[in-house]
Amino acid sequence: MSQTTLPPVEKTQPVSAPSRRISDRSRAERKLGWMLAGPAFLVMLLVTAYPIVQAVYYSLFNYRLTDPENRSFTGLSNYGVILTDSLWWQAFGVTVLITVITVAVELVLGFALAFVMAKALRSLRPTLRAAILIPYAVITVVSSLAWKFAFDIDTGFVNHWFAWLPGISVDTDWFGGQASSLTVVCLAEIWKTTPFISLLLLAGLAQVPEVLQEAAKVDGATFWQRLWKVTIPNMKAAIMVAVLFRTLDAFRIFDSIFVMTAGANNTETVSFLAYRQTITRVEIGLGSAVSVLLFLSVVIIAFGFIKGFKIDLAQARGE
């Protein structure tokens, strides 16, 4: 049997691969982008940035708003004063566990939320998220008086209605302790703004592939399987934005703390510390080294998510 051969083929050089560049659709989106939102961009940065340059300026002097004559240069001392005193880490504390705690908890609700609004039935859908986000448009102070109001031990009715549980009597008071009175804050704040991670989250299932899915059912992967191999990895980007988005919010909580328990019963934040300093006790000084501090710690959680997640918002939207 005779054996055939192919006919010689030239070599030719390798092809290097072809440098990233931006289409001229994904330009012409990116200048209509910044078309759009380029003047509230602006609006935006002078609003806020002459606040920041100006509590920076306040936070190297030793100012007392009473007495502005006396206004004298310290340099960093202000720093060196806070992050050495025991009230500042007590509140720093107090505030990583509320956002730990109410990050947390919103995202497995909120996905919970997500998946029930994804499921509806079609006519259902619009009824179903309007009533999920109505706590969402609450008015924050609003709804801290009314949760104040629910666990107060002379106005309430939780006592009442859950005194058959352990622990819980009528005489319960849940703003006498730290652990009672951040429980009931943590609980506010997860009713109130859980709709927002969920609607969030509701926009990241709409972008996994269906044809994932139904791979994933032939080849007999269950729930579980499909949501952490298909869903999760492909809504990632989504995940992200929501839970940066909620911790930075978080982390800044202030009209709770504020309504419920005014800093009592070691339960003052970061941000609380901020007011008690600037507006109570008008210490600008001190007052603008806690804003700082508070605003370093924001961009540094800002920055870890970004880094941590390594999303490529760019290849998430397809360019």
Second form
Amino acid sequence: MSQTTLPPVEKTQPVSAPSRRISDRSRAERKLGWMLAGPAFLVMLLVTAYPIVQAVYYSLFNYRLTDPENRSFTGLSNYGVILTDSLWWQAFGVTVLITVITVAVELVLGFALAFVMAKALRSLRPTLRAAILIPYAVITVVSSLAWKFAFDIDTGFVNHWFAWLPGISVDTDWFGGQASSLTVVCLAEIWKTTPFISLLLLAGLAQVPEVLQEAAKVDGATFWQRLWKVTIPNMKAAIMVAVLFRTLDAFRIFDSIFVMTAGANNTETVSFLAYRQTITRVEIGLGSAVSVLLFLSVVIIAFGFIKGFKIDLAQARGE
Amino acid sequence: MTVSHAPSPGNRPGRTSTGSAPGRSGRRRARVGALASLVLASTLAACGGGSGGPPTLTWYINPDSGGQQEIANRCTAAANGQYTIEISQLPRDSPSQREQLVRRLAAEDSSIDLMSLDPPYIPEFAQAGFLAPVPPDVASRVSDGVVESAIQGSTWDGKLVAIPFWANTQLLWYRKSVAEAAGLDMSQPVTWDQLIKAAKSQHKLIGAQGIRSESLTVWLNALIESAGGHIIEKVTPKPEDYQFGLTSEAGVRAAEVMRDVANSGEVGAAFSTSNEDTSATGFESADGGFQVNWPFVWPRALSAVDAGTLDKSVPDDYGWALYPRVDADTPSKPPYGGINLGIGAFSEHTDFAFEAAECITSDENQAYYFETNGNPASSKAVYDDPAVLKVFPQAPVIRESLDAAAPRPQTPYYSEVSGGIQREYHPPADVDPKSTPQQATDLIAAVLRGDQLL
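Moving from the form predicted on its own to the form predicted together with the partner chain:
Then the entire complex follows, led off by the chain already shown.
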């Protein structure tokens, strides 16, 4: 069976598209558009671009907040220090590991939950949706603390409940090692953000035309064939948005690590590293350089996804 | 501040439905407008209230059981209307307190008149010019009759830069029954090796702080100092020229003790995440044997008895002694902590702030703070106060411990030094006396040179 998707929308010029010469009315409309959107655009520049530019600027200096007199321009040397330090690569590796594990598990679980929500009775749907969304509504620090206390050797109940499982006993110190600490961190992340991914996937699922499903059914396709050949290809844009958002979110993970391990046992992430250089060490130059590298990583991920999924978001919007 | 050109709503032509004389709705609007003007004027007047009247001093405090608030009230009353002291609470742990103060002071925040500072961060604040210089007459008054460790902790570059307030130290807490059964004579100084042996023989816990946090540096510093060395042997104007003592004989011996305690099998399953509270909880349990900890463990146990969560026989079994020795022949150097008062360099009322600091650190207030909040005084005289001795029978040992205590490395780069130690000496069970001290030295030196991240 060949893949069944909606035919690509032909990009045609809108009927009202201006000819080569812009009419006075169009020019006035454009001007009005700029006047209306201009203030918002300026505010956007102020709150997003300005801090980024400032971070890039500071990253070129050796600048300690408690020693402003000795601020000196050092060019790209901060980047050299960071990129040749094993700590950066270790933090980068931990961040990628957490990102890959949580996003992969969340995608599978999110799909399952989206299917449940889609197939649930119409009367049950709002309640189910609200129930599934509850973890996402919890503040990250609060959920991190809850998971920390649950797995803590003194206050936790997990060891007592699951002592029958091999490898777990009442004395299991979850935060005493890298692998076990990261397991709890990943579990907490998955618990908290799966609802987000499932809601985005549910929206995508709702956009798959029922006629295609019925046609596939008539052709004798099994559930898995319909899933792989009809459902998933038709909700590619939704999957990309869900995975992209979650990947970016997971890559910036900070709260859970801060609360649960404070970076002990090699559980530091890139955000945590930036926090430590900037806030704890007050080394503004070095910290800014770490932040800039984190920002670049996020930009690369975003571009990678958009290119990798070969999705034109403008087309997905029907433009 | 005055309000000029305030619109007078009553004079404006009323825009009623009839378009002529002000009707009911116009009058209502006029009334609302007048009220709004009044509120605005009074609010603006309140804003400008600072120019007259006595100044308000803001004291940034570390969280406690309400003692600093009460002292602020007392000193406000004692000021006879010259100034009032308001408190503003900082985060719970001392590195976070430092972070917030540094950020504010770097921005030259004039609202910081007084601040409760953890001693290891005082050199950094002084070096950065965040602390107002202590006038010589104030310096001599506030260091008179004060324990040596508290004066050391308030000194940078040979000058007193903060006012000693309360001084903390760790004691060796032991269960009398356990020590007796193990045959330890607690009237004599004991070593860490003896403690490990005693705990093993009785299968009881040894409590210390193995968590990757400031507590770990406190422990390592006490071990090195007790072995006769220092984490930093020589502090120089340039941090890249510092000479470290981690690889010295004392440093290696300290690493051995840390490793031996962590691997003794008597430290509890979660030793690598164990902080002061965890140690105190373990010590209160039926497995409790020995612990090194701050004096808060005593009021904590008594409160638990009052709350009915701990049997009275438990604190009755508590014994206390000077911090354990690393080597039998060398006296121990217990950890020194507590809080000293810094006066903000950007404060607009430094004279009043110094006056307030002297009031806050008076013997009377220190005795009150010790008695009610369990925070030991830096003034020696307080230790003879009968009321204090009644609540803290271990006060004489605390004073003795404070006299022997050694501060943590005094350097403006303390965060880097402490952070490097925490990275290399954690988890304590993996400490290798042959390699860990060298690795930590290399790391800290590279971080101070700006060649490595932390």
